[in-house]
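Quick heads-up: it's one chain on its own, the form predicted on its own, in structure tokens.
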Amino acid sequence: MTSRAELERLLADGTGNPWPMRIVWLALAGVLAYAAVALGLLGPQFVNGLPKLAGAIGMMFPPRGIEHMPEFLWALAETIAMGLLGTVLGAVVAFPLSLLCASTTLPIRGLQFGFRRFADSLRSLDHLIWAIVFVRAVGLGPLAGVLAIAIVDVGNLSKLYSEAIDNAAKGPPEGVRAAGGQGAETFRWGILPQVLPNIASTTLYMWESNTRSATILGIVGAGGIGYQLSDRLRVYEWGQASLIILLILVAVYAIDLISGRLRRMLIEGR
């Protein structure tokens, strides 16, 4: 076990004196607190609001609405549909910039600044603000959510690739540029076996998270479960809405399970 003076030591600053880091993390907890009380986290609106939480939730058991199972069902796969689609085309455009956003494959620092800054503005707004966006610019339905998981993917899997790129080992390519490679060919035998595993399970497990995201999607417009959710929420269907929860939580569970095993596999097979 760590000793209290070795705790000291590893909070002082340079010159051995802890006091700095104790007023940071005294510092930290004041802000934790104020931001509590004045959010109502620890005053009387959550309080209050605890028995009125409780009664919606009895209030969906036990789940109704069977009736209506394959309206559910078809826009549930409209969802997992979404969250599929949005995916693919955002690696399909986030792999190229990746390229431009890597030190390692554009050495030009100015032009790499200015594509890892248009990849940031990309992903700096929610699923949720491109889903209203496009939802003004093409209509309701799912083209919107797809498109808004797809900019937003654009964004976080350019970063995500990019960095792979730049963390790869730099001997493959050496070697390759050594044997009469240039350009092209070093990237595509040096680097691209390295970060190819690695590129595959970051898309998998973005999937995983589009796909939840596709459901928080349907309820500004984008279609899908997420509509049919927040419309049976609309009019107090409380037992169809805990239906519609049950059939996504099982579908995020299958495609966890199925996302997990197939980065495993990639893994293994390095």
Contents of the next structure:
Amino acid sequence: MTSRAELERLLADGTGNPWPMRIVWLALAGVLAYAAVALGLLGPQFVNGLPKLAGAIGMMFPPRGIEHMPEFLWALAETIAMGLLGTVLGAVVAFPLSLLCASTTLPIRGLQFGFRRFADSLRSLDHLIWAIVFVRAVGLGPLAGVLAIAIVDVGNLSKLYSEAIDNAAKGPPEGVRAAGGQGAETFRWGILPQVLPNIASTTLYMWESNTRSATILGIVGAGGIGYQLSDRLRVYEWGQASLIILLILVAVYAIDLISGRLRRMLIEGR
Amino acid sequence: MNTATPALADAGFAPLLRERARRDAVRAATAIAGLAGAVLLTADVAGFEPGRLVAGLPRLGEFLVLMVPELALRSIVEDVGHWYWNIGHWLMLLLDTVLMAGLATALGTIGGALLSFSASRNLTRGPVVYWIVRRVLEFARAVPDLVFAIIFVFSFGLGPLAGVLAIAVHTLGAQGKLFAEANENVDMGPLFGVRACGGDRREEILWAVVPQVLPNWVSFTFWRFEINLRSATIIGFVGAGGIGVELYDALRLNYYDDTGAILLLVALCVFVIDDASERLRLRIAGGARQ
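Next up, can you give the form predicted in complex with its partner chain of this protein, since the form predicted on its own came first?
Let us now look at the entire complex, which starts with that chain.
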């Protein structure tokens, strides 16, 4: 039997000293309170803006501009194309790079670390920043958007792929080696079958996310529906803007649905 | 395989196996053909011409070279000092950016957490509430934060407030959905226990659900902060505060040196905070169910 004193000690151990955690929470609350004041959330700016916001939302109903529908739909097609093409391009480059980022496939620690940092650096800048850079290089239009999505995707996907490779069970590749397999064969028969469903599902998720990102790249001239939307908002065409937002919602929802179905097929079908 | 199953093959399994292999091959071929078709179609829509790509690459190089001023090893300190002539102002804007991401993450997460219970099938008050809250969350998530930012800049004026609110609304949608999914996967036993002791809905959630989902919630929140930090760096493109305002001006006015200096600063800041956040996330919620 555990004595009462021991039980109390165990309980105290479980909860520990509450003060360090309390201080962390207090510090966090302090920083957030400072931010709320410094950024104007707690103040007249917020309160004074609310009626204007209500007015803007009111002007969004009903959606208008059906006569511009062909133009909007083409821009939407561009957006969807940018999302898909960027994802495919990113995945094609990310897969070989991920082999260099995983310690299973590149056991030289220094090199592997370097490649991983390189992939991280591609992820550090937002799509929109890359889009501006690529607009300078290849001109206005969706091509710049495709490249922006692809380059961030190279960073994101090679990180996620390499994590999947490193998390794969070590038994199967060992088995292949024991049966006389070497290098590439170990990867092809020992690791790839394990990680392929994971990689496919990750890529599909990224496709959904990229479609969302592609909707706004037009703001800096990189093609797609974002150009139309920012243009209409800039001149306060609230009705047309809300029609475009509706179109975006429908497109994003449709892509999510398709991607979700493909993912279920991949997981259950094989 | 074949040598090990002669009996099975005799029993009529060979045609079945062949049939299965054929079906797999057809499915793989369909998938590849479908993807290839989609890629070709979208390449046409997006005007993806290899010629333009090749022609653009040198210009990309030129742009990158322009962004870094001449740095001589002999006078490296003065040169870098000259390049980062406005470092004090930029660091203040960068601090603003981080604060924007933090405050927006906090606001959106609190809102999303509160709404997530009504958006969980097992905890909601009723199908009508469930349906409405789900649609609200979907809307908040599907509209990009930059679009909210444009609308909020119109309402609240230029500055970081519009950015904070825009990122917060988008965060609310994203967190609400993720939290609701975590809520739906809880073990209902503790909840029934609290109910059997006479607890009401609020007490059931507080004592039976929250302790189970908290590690997941914390992990999602760190992850969202990393995403929001990136958003906060560009939300200034539409005038909604942070370093993005300065970056956009430098780009627009062709101040190449400044553009390069700010880009490097932003990348470094995101890189460092990302890394710290990921370490903390794995340490705090390392045992969390994914």
